[in-house]
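The chain below stands alone, shown as structure tokens; this is the form predicted on its own.
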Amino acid sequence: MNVAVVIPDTSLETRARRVAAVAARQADAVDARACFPREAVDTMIAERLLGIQIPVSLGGEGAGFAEIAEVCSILGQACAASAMVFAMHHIKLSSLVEHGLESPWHTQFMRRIAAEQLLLGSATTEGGIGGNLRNSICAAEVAGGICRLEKDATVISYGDHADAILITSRAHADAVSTDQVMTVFLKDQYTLEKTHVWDTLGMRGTCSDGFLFRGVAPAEQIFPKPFAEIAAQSMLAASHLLWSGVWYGIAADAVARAQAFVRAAARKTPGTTPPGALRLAEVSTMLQTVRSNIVAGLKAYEEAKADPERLSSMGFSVAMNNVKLCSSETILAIVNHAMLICGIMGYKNGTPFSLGRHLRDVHSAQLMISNDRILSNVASMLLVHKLDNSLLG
């Protein structure tokens, strides 16, 4: 049960680190058992982190994306699954914040999220569309002010544990596959019949099983804007930036473990340079590259938010896609370098330098919206879009 807890007036970073301390203690067990990080999420609720993005006028804290990405990074250094749950929640919440303020129902729902610290799940994938979230087979059926929807959702982010699910579909039965809407369904407005079990290499604790979703809700819970606008103007950037924050956190912790290993080796043989020291110097530059990439992306998004045309432009889409591509590909090399530095102690489980969980978790990065699909989209855009080659943009 979600219980609203009044917390002391402390900084967002301090609250995030308290959650991270809980998440770190359960990270290995969450991974080994593929179980939802319940304690970490309950601590997020107690620290009131699930509503920080919501405007102050609606009971939230009006946190910007840079602050939210920083929390993703802090949690990612402790437990990738906990961090990804937090990131996915705020990716869905960004759709409400950016596109729901003109809708009385969605505005009131944001008040509820802030007050009750509700957890939002995501259902954008579907059997038969190959992971392309900008296409749907299922269609919303709206009649008499009621929306009915049935969807074969191959993945629903922590579906069993969400308080509400934001789900995509065709706007109506005669709509083409790309004419989509997104609808909010509250937990008591849908049923889930499990069709696929989330038994994966990494990110095991996100528990993103597949379900046959059946929902009935008032039609006012459909977002007033088409999903095409939501995807282009908020979801694209939110996904790539907050996911990158999580991945940076995983990589940063791997580098910290490698640095601790090198320092321990240096203490054993004073006056000599440990074998892994040069690799550590090399991997630090790679980590800085990822960090700079994300920070630049956050800055670009904040600058573009006031201009809907810019948010929907090819140039902005290329930039956000490149953030994701750079982050997801570079972190794998970073964690692999850290493994080489730590050697067998990184390869073994149960040591202070163990990196198996990190390595498995970061393999998900290139698959969460396939990099091949993203590269194909970028390639098509670059046929007509001229890159901005200035240094400062």
Contents of the next structure:
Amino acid sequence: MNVAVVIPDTSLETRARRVAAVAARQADAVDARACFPREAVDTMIAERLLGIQIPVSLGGEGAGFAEIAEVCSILGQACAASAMVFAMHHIKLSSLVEHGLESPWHTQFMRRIAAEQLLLGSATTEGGIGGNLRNSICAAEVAGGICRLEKDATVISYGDHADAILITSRAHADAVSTDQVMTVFLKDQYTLEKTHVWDTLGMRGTCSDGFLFRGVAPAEQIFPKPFAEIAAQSMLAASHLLWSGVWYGIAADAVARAQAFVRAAARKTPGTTPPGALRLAEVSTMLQTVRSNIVAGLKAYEEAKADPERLSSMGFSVAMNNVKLCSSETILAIVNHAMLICGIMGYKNGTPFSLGRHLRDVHSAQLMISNDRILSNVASMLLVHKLDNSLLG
Amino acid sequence: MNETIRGLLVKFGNLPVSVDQLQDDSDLYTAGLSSFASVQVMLGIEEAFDVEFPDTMLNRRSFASIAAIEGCVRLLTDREAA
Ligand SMILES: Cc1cc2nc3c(=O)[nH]c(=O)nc-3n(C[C@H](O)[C@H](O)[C@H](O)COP(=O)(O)OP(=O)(O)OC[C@H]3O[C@@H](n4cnc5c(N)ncnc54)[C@H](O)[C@@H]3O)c2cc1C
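Now that the form predicted on its own has been shown, please provide the structure of the form predicted together with the partner chain.
Let us now look at the entire complex, which starts with that chain.
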């Protein structure tokens, strides 16, 4: 979609806040009806936020992970589903930005994303494989310059609303399950047959339905690098850092609501400290831990970015996995704490202190690539990798 | 050394193909070496050659082929000897 809106010259943060205002207004309805946050995404498009990561030379703004994570957090404070759509789009875009520049097709596609503000979806999860994204059952069939692919994609967020899907598969019919490629299919190059409806506890507006994906596209749309390298060198970091940005946002909003509750009580009874104040102090330390952890992860990525060797090292994977484990676990404790502070006013829907949606949304974090799976990967790496014990790294 | 490394790949590599069929420069990941199996092979090598992999060698490239593994082990054993 081409939106002819003239944007006044304002900062990324201001633009993100304008989207957040729209997202906040629709958050409860999106959650209740499990519908795609259309207005919030249209506002992202109007503010041209879908292309910010693309290099300036291709029509984007060259934004780094830190700036994008900040936008994720701002949106996460308003509507977790809208924020997650934005984060997942940029995780896919990072594969193009980091690994697509050598390929003329992918470079041209980035120009189109920036110009037309196209929304990218992701299909890594597969029936029979689950979240083990470094394995595929389905295989790309390449013949005569054409790539055909059929995949039982059990979870594709906003699959019905994406303009293109980046999808993983085995490289060819005889490839082993870990020999994978990723291919871009444009909307008019695939069909989606719905197999599961996303009626979930939380993150309802991501509309992460299951589909039987069938696509046919020119073979030049296959990424030139093996997916294993893309996964290690950009997707792992992008996913864990940008998801964490969203999750931090949800937790920060829960704490803001708890603080408003405590302050309202304090103003009513000056001279006494309200009972929730101590818990508020406690939860603020947890929130600070999550924030510091993400900021350290963003810094580690910036430092490793220029060196593919370092990006695919065990030390770097352990660090990124730990960011995800820490934020996904701690936000649960944070929202729960906020609920204890707000009491029934937090438990009830429709109050300024309601936390039900937050609590349901944060429960997805541990499952979004299962923490058990991630922990067992870290456990395996720690059999050979020795942890860096320096304070500043 | 090549024999020992091949033996460890047979034992711990969990490869869907026969190790005998692999050239020294064949891509082990394309042959199906998982990250879990690569760690098991690393442990086997540490034990067999009495070396420790430094973190700078714990990346995909060091284990991309039998020749690459041999290169790493040679570097480590030379370093110990020096
Ligand atoms: C909000 C949301 C949006 C999503 N969007 C997308 C999307 O757009 N595209 C996409 O492809 N996917 C998406 N996913 C799916 C996600 O990436 C994971 O693939 C999925 O959550 C994992 O599903 P699973 O729990 O069924 O599978 P599994 O990963 O198979 O895990 C099942 C259970 O088995 C256990 N387990 C399995 N293997 C191991 C192991 N090796 N070690 C220890 N325990 C193990 C775990 O305890 C886990 O609970 C989304 C998920 C969420 C929550």
